[in-house]
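Form predicted on its own, single chain, as structure tokens, below.
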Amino acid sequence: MENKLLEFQNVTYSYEEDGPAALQGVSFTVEKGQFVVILGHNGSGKSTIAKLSNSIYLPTEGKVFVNGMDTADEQNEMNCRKTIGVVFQNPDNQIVASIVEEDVAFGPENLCIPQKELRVRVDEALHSVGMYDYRHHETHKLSGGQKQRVAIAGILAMKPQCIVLDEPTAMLDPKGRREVMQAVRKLNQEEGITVLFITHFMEEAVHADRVMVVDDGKILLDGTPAEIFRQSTLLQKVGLDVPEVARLAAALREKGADLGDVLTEDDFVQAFAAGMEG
């Protein structure tokens, strides 16, 4: 059974013709229900990946496929677009209307969905990001957490089988961050969304099924996040860290206190407290 959600095939992608490659010779497959982040500093290329991801940019070389569809199809560009949902940056840019609940109409409401389903949608969507409450509140009034999951919630009603997030959490407090985090990682596990968030936090990353690292626009790591987080020299290189209760462990381990994959606060609670007792 066909598993391959997105497909990039030898990307190339340049913003100016005959300009520098913002990707070069890009190459990896997402498969239906992972949770997929991808790490890189400003300019690395991990946004054009986002672009390029749902028809908005179209390969300079190589082959962009969703469902099975080139994206370089005009005529799959609708279906492309209904099938993998992006969310930006600053939910600002994508929230059109002034009540919650009317934002998040928006979308299926220009997919011409009944008006009986258009409600179920939407309501359900609020659910899913933890929003309902918020249905008739003003959406300017809002906190950056707040935004960003009504903006999710825009997406999410339109049905896609894949949400990309393109540095969602990057204008956000830490509360409007872990806001954001639980809701789509609720997502992707309790509703089987596939996921392909986009950031520089490295503590986002924790709790992926993969991660990758861009850098100079190519794919420099593809791993576990324990795989990922081993590399921390190389990850300092390239301008990327390691969560800092991750680095917390390696300090350890190069005192003789090996605690194995440490990658969450509540990983360290853990391992320390068996090798106390051990």
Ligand SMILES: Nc1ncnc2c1ncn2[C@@H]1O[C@H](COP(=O)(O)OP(=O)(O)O)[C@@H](O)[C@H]1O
Given for the second form:
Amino acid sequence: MENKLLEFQNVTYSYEEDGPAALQGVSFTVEKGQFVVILGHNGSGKSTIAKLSNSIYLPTEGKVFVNGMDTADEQNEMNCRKTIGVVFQNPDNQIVASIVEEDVAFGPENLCIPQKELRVRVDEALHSVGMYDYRHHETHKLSGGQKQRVAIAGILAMKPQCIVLDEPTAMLDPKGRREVMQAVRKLNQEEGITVLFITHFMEEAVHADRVMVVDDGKILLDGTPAEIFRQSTLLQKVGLDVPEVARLAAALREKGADLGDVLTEDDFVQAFAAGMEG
Ligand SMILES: Nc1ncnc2c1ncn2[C@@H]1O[C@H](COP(=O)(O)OP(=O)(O)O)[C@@H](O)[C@H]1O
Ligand SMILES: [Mg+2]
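Got the form predicted on its own; any chance of the form predicted in complex with the ligand too?
The complete assembly is shown below, putting the previous chain first.
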């Protein structure tokens, strides 16, 4: 029971009264410490889930609970927002100050954190995302990946238990994408922060504990990356694809060479080499 960090109970959300439902009867639970990836094509309802998870939106029907707190209960609003921080797609819209450390301090300053503690939090957050050496740099001169890591540090400095990232890598080049993904995985593994990572890049889902596929406002699949990527036909039907290595492994399986569950290049090389020896 205490393990549930975020729970959606039969949630429906419509942007307009009597309008179409952007989400329909969505139920899922995220447990403390999990790294969950949400996949789905454009318009499937991913951002709506992100905004419902920290009470930016409230469900039209159903309930959202954060650490057991009902987000629709006004008394819980501040606590819910402190528990779950959200990082959005465009780093430029999230940077508010001209110097890196000032930007990271902005959120906790608004929470009226005392100066001494503020300093500690900002430094820790910058270390966590590998941006400490840039603390005196100008934010507008950073690369996209660096800006996004500064945005994540700004959320971290508010000490959330969970971070929801809504396509944080969509506007980044491959290097920036890797930097952000590495920083987020480290937060999960080393600091135990629960992560809900929304993306349409399949490769970013392979390291998750769990993957949920959203289509047309509903949860279509929910399982481990290996379970999800076995469903390549279904994924293609909803405009998604499986990672290239997984596709290659599936093609080999059809020819009778089963390499087992292969999701990354490393998996593939190891399984293939083992097969050659055997
Ligand atoms: N502000 C809005 N007003 C009306 N409809 C919206 C709004 N934002 C999103 N929608 C609709 O809700 C559905 C889900 O959108 P969204 O959650 O943004 O999907 P995703 O993030 O997966 O692209 C889409 O059909 C979209 O057109
Ligand atoms: Mg979106």
